[in-house]
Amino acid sequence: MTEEEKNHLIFGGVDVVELAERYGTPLYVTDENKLRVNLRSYKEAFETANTDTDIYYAVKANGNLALLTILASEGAGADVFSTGELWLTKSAGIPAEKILFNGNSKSDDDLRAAVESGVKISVDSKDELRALSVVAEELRKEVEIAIRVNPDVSPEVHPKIATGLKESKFGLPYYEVISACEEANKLPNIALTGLHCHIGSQILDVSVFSEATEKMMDLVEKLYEKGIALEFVDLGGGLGIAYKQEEKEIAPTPKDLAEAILPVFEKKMDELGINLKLVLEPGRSIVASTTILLSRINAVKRAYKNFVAIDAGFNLLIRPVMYDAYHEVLIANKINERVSELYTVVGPVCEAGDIIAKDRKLPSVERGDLVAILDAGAYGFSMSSQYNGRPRCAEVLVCNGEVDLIRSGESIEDLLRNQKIPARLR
């Protein structure tokens, strides 16, 4: 190894520098074994004989195939929130009765799709409820069902992913739980078999977790009581991960976690002589940390700051912008070089408001560097677009220094795909 090569980021035993001159740039690297690591720290914490647990991967966080294939393999069923989602799980092994259909707004086409499908509805409003049984009916079919509960349960989160705030637009309130269970148990070809809830994401305070899980307990006690026997509860995700790593943050474990929910859970079925199974939806702590964006410097400029000019935005990764998330950011072939200056790393898309990174200390940098954006694995690119005209980037595999293209980067032709030119316009 050269002394030039010793600077350079090496991430899943791979050289990012030599990714980036391959694949080019805007690139996201995968590790696989840390994909399959953060799953199995789920699985050994919540590892109980009091309580049988199953994880189901919340697919909008990154649903890349090859990733889902991953996941299947370590026995990870899916929380879907659309009809592509589901083709996607389904597609990569998960077998549909660990796949739950989730969502606030779905057609007759997504009920549909999901009673063939033979997976769990998580039903969010009575309407909803009342539309399935009838789809169901059509189809001669019967349809395992989980109300969702918004429990009013106020997480310390971004505004935008706080879902299970009264206020939100998810789940039936929770005065309201009762009766639609009641509803359920009446309607033709439907199966009520659980309770399902969220409270947010990126949470950082695992307390909350204790307090949706005794409300959520609560309710199955009143079911109990009125003769409503439940198999499973699904209390959603939401644990945050450390983004800010150079500022020492610090955030919980999955066993941390469990420490928060299983107490409650278990104590609450010893009182009633059940026995239900847990599941959980974790999204962000899988992929967060799996993930980096490699993207190449176009200008420095000096301006009322030191703005670096990336060819990766908000186009790519979009949670600095909506959320003003934290990112870490590297020089990727200055790896080991002096932090020296305050910089703002932003994109090249034509808005302003296109800021990966405000005032970091970074080594001296140059046209031509490579900058890695860590920690982009959860809501970067299944979340990215083809706004201003600029093709989605490719992303690869690396494990124990092997490379594999897992999606090829677009082309200026699949801007133009699915567009059509009215015959009179010509």
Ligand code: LLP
Second form
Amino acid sequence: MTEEEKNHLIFGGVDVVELAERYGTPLYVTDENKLRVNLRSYKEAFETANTDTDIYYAVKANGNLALLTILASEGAGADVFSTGELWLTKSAGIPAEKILFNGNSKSDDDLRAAVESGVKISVDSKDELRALSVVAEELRKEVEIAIRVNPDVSPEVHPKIATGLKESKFGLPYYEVISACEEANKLPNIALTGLHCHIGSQILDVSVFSEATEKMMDLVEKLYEKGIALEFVDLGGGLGIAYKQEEKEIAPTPKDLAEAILPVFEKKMDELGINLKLVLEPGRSIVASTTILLSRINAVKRAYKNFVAIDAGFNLLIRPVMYDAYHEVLIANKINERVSELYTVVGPVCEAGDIIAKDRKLPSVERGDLVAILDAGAYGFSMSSQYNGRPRCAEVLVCNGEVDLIRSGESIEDLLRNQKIPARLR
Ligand code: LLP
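I've shown you the form predicted alone. Could you give me the structure of the form predicted in complex with the ligand?
Time for the whole complex; same chain goes first.
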């Protein structure tokens, strides 16, 4: 039978219906080639004669070790937000000089781990700055830092993922940045080398990146005038992707991002006669499109709505529930069949809000059919939980028709692991 006659979705050269039979469902499936292409498209877009750009992949989007190892082999650095993410990146072979430890609430243990590892730290408050100096002194190490700036720009995104508004919890208020830098320069064991911001996520209009670049470069100038020279400016991540078919036309590419940032960045460097490294921290735009989530239909119910109940819910993909996010869904074993009816695809979690896809036109479906949820590589597995006593699912990597298991699914024992019943209750 030809692939066409089989009516199956092929992903990374692999028939996903066979994958689901072999590994079970739910199952996250990542295409290695797409991952490499996505990272390379950033590198190509930012390759200019005047600016040296480093891509620090945002590990929070997807911290699978195999993916990190691939990104490391492509030369990526990393933005990490916890000591756990720091260890993941180190295990994947990302060099310390290409790691920035971010976060608005770092414990002494986090600061120690960062200083001992020799990574750069993005400092989120004056309080943290002082604590870090003490920790670095204790460890007799010098630590390179950036100041996290709240640039007060408002991208048009879901409020839960707009991080650069002045009310946001992240970064020093714009008016306090210069004094924080002056203080940093006087503190022992602190070497201020950069400024950092991140304005939000799933941004489809790149003009806000120009605005943020302007504001960051104004700070660079003010510092320069005070004799404080920097080495890099990190403009964070945030580039959006086309989750909906109709967004394909308008979704920006890394090239669009480069065109929004580089002219502003380079103009200021020219004016001041300085050379800075540009750092970017893309997460979603590197991994989202690389991955699908396969899920089996457990029941089709015709009620006030047509419900399709699948075996993956917000325990494995929380984005639709948390941000009203849209993910395209396909019926992977009926890929060429005509759409016929409106269905609402729901998960198995005992909450009415556990809806993966609302009112979608799908081919006529039945119990046992296989659903593919697209663009699930960013903030999918990494935000998963064991809610409702559901072990997390497996992840596989596909590449030109080859398949590798890159994370085993959890078992029921994993739900019990680490729990203890006090002896007096036995
Ligand atoms: N840098 C920093 C400091 C960040 O906080 C983030 C994301 C990134 C980089 C990467 O941003 P990206 O390129 O992925 O947009 N869970 C939400 C997104 C939360 C983003 C948190 N910070 C979602 O599923 O839409």
